[in-house]
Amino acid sequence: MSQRQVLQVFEQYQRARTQFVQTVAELAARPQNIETLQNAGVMSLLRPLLLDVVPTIQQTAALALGRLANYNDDLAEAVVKGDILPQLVYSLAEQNRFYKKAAAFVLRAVGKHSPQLAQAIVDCGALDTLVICLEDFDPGVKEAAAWALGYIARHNSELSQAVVDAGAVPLLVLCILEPEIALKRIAASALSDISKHSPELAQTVVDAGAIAHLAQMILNPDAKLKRQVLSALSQIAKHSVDLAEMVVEAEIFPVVLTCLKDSDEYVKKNAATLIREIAKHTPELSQLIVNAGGIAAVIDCIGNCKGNVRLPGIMMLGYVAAHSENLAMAVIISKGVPQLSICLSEEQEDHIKAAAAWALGQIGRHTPEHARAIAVINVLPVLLSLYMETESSEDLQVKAKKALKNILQKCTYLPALEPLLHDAPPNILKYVIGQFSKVLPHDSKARRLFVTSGGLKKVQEIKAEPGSLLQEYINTINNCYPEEIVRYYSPGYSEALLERVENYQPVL
């Protein structure tokens, strides 16, 4: 065989390898092909091609493996068991930028599925190499490495700590300063994933100077970047008062309030989440939000969106109101109660209704004035029906009951309590009766109305345990009326009167 023929054979072999990996990579991009490729044993065929002498074949083989591993955890597990990770890590340090991107993609695709698979990546020494890639001159390599590190860190605090220990945080902070928007997004997302697990991890991100740089990007026109920036600041602020104060000190107010009007739903949601995470800590932080116009902005946001986007705003109102009478009144004055009532009635998801019920309970639990603000818009029957509805989730039932109890114990607005007399079960009824027993002794007009509306009659029909708190309340109400009136409305009194008529002997 001539030298020319030998070269032709090698060329044919190279073309065949190239065509094979390109075809597999294309097929792996479509979910319907994955099972067939897996059954054909494609993993074992791709592994040796990672060591191919031709760089494009190596890169395409890595891309195909990444797409397969990305599909499900079984295929990601196959990459680990096939002893492919050590080869990828080795090549990540040695090869060109195209291969580095593909190899980092495989590591990300494997690590995203579970803590166990992410741990396998850590165990094969990938973190140090990925961190080195964060210093690469090519933005695409940095992006791929940051993405992989974020996916590893998001699982739990141990994996997040491993990413921190590898020295990733300062370099991720530098990445958010790069001009490329995609790199900024991924780096902010990775910082968010690291921060979320514990105050200590969040402090590491703060110590690297992340807050100031993130805060400056709140008004960036790119919606996807804003989402990640707001998420990262939320994950830092949620852990402690000190961390929340550091975020506030970066002068995010009133700038962050503009994000509540953003056209992107996730920007709105993440902005409301950030405000919620700050508000929950102390009355002082909540007051700062109130002073910046945050309550009205959040209420507007709740009114202009639906579903889960509303949830952090609803909870934020509850946290603010829980701190003090004045803050709860600030929510009332800003017309937060009608908006929460709308959420309670029109939302389909039980967890959103539960949050609205909880928030209303936090507003109404302070004074009779607070409770009245809720009672006058007819929320109490809605809360009662959600509590009694068998199809309501357990959490919704618990939250609705607690909210009812909180509001009823302060409510002296009797017209709103009246309907509950006829519908409430005994465990709620005792709070309703308790409020009537507080108001009626001091209000003659209310006493008259209580008789004409059928309230007194209803009270006589209640069977209370002798000596119970409920019986005490009933006795207090009955003592507000002449004995013959009480007797008149007692069950069986009309029959007793009829019996007296029958037995009465007229004087002729």
Second form
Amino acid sequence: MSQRQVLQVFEQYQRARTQFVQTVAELAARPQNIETLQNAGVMSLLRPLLLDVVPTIQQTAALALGRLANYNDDLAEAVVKGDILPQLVYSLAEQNRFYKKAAAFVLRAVGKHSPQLAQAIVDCGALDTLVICLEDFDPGVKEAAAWALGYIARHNSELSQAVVDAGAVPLLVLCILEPEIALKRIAASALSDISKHSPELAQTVVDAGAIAHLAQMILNPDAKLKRQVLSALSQIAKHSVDLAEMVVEAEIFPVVLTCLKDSDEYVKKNAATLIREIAKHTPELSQLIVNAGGIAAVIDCIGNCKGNVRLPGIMMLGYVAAHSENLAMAVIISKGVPQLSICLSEEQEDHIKAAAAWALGQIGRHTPEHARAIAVINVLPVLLSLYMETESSEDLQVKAKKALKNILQKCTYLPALEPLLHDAPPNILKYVIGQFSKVLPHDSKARRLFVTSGGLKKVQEIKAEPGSLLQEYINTINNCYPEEIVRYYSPGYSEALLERVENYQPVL
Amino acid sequence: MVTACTRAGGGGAGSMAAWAGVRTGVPELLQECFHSSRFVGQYRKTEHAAAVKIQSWFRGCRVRAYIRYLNKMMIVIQKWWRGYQGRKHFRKMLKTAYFIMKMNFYNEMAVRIQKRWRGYYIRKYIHNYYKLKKYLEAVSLNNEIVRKELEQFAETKEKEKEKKDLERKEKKKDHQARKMHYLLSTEQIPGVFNSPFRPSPDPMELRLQKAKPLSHRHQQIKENLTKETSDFPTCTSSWTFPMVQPLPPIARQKPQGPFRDTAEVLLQRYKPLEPTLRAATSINSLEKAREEMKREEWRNRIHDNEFLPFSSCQKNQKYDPLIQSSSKYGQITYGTKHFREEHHEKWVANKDFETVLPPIELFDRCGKTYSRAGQIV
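Taking the form predicted alone as the starting point, write out the structure of the form predicted together with the partner chain.
What follows is the entire complex, opening with the chain shown before.
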């Protein structure tokens, strides 16, 4: 055979390989094909192609592997078990940027499923190579490496610590400064995943100078970038007071409040989360937020959103109000209470309702003024119904009861307490009666109103054990009124009167 | 018994003789003694008893008197002593009562002072009602401001977004017009967007008029790129130029001192020159303006010959006839004498053209003919 014919055979083979690997890569992009591919044994076929001579085939094979591993964790485990990782790591150090991108994609796809797989990646020494990739010129390579590191660090704090020990954090901070938006997003997300596990890791991220750059990027118009940046800042701020203070010192207020008006839902949610994490530590930080007008912005944000997006905002109001009564009063005058009551009635999810109930309890528990502000908008019957409903989850019931108890112990606004008299179960009723017994002895108009509204009648109908607190309260209330009236309203009085009529001997 | 004793005593003197005398009368003596002693004995008891009684009574009296006397003395002493004790006690009581009174007074005064001080301190530092009120008012004011600003911010964002959307739509429509430029309507055939039944052409028609046709080169370049393996889930373009505006600088510590704002200083330093109108006009602006006018007129003129009045200067000039109506044999009559086509086969109708327009009846009815233009009846 001539030389050309010999070479033609090789060319055919190469073309066949290229076509196979490209088709597999395209098929693997659609989820419905992956099962069939797996059953056809595509893993064992792709493995030798990774070592192919032709670079394009290598890259496409790596891409196909990455897409397969991305789909579910069985395939990712098959990648790990097939000893493909060491080869990938080795070639990561040497090959061109397309291969680096594809290999980093495979590592990311394997590492995202579970901590064990991520640990396998760390064990085969991929972290150092990935960190070297972070220093590459090509932004695509940097992005792929940063993404892989982020997914590895996401699972638990040991893996995060391993990523930090490989020296990834300063390079990630440098990546944030790059002009490409996608790279910034991924780097911010990776920093967020690293710092969320423990205060030491967050401190490491802060020491690399990340806060200032993250704070600058809040002004960026890209919505997804803002999501990641706000998430990273909130993960840093949540651990301790010092970290929260450092985040605040980066002058994020009042810029963060504009993020609460963004059109993207998750930007609003993450901004509210950040403010919540800062507000929950100390009263001074909450004071700072109040002075910057944060409460109004958060309340408006709660009003505009629906569903889970509201939850961090509601919790933030609760935390702020919990610190001191002045802050709770600030929440009240910012018109937070009507908004919270709307949330309580509108939302379907139990955990959001529980958060709203808790926040209302924190606002109302300080002084009678606060309790009055809550009672005036008629939210106490709603809380009571939430507590009584059997369909509410246990968490919701507990929180509703606590909130009700805290508010009732300070509430002196009697018109709001009256509906509760009729519906409440005994353990709530004793607080209601207690409040009545505190207010009625001193206020004659209230006494009159109490009688005309049927409250006295209801009180007489309550059965309480003698010597219990409830009985004492009832006695106090009864002592406020002349005896005839008490007897008039006591149950069975009409029968007693009729009996008297029966037994009466008329005087002729 | 007394007698017996005296007798016995007396008997002692004449002892022996007596003794014999006595010894003879002993039994009578004895009986006498017995009877007397019995007699005495009988009365001895009672007398003894009486003597004892008298003596005891007397002794008793004496003792009682003595005791009474002692009692009296005792009473005096005790009276005096008790009085002394009582006065001492009273003095002590008085002292303590006085002390208590003093302490109460001091306490009350201290309470007054402390009351005032505590009220002042708490009202000023711990729970200053008016400061709190002002603070809450300031907070609500601040909230209003923040709410307004945020609303404005949201509105501007909305407007920007709308503007961007509009621009995008315009661009898309223009791109479409460029792609479909062949649908432009011509003189003969109205295009799709310029239907004769519409009152006015569709805006797409106007776009098509303005559009420049698209060349195909753009498409080919895109096709080449898809073959590469850069179609990754990562960065789709390998190199992107920065589209983002440069970020504001990281806020550093401000330098100490009442320096002016850097931006102000830079504005002042690099303020562009704003010359007055007199300084801004160039020195030969008048000439330039004149030249410009002349040039414009030259541009708009048909020919440069000056318009001369009718005079004999023109008689010498030769008339240049039109090229179209001149032939080798002089001026042809077509175009001046007659306007009809020379080849008879090309005639549309057999009749001649009318050289004189027929009168219009409507105007005749009004008393006007068309030729008498301008004359109103």
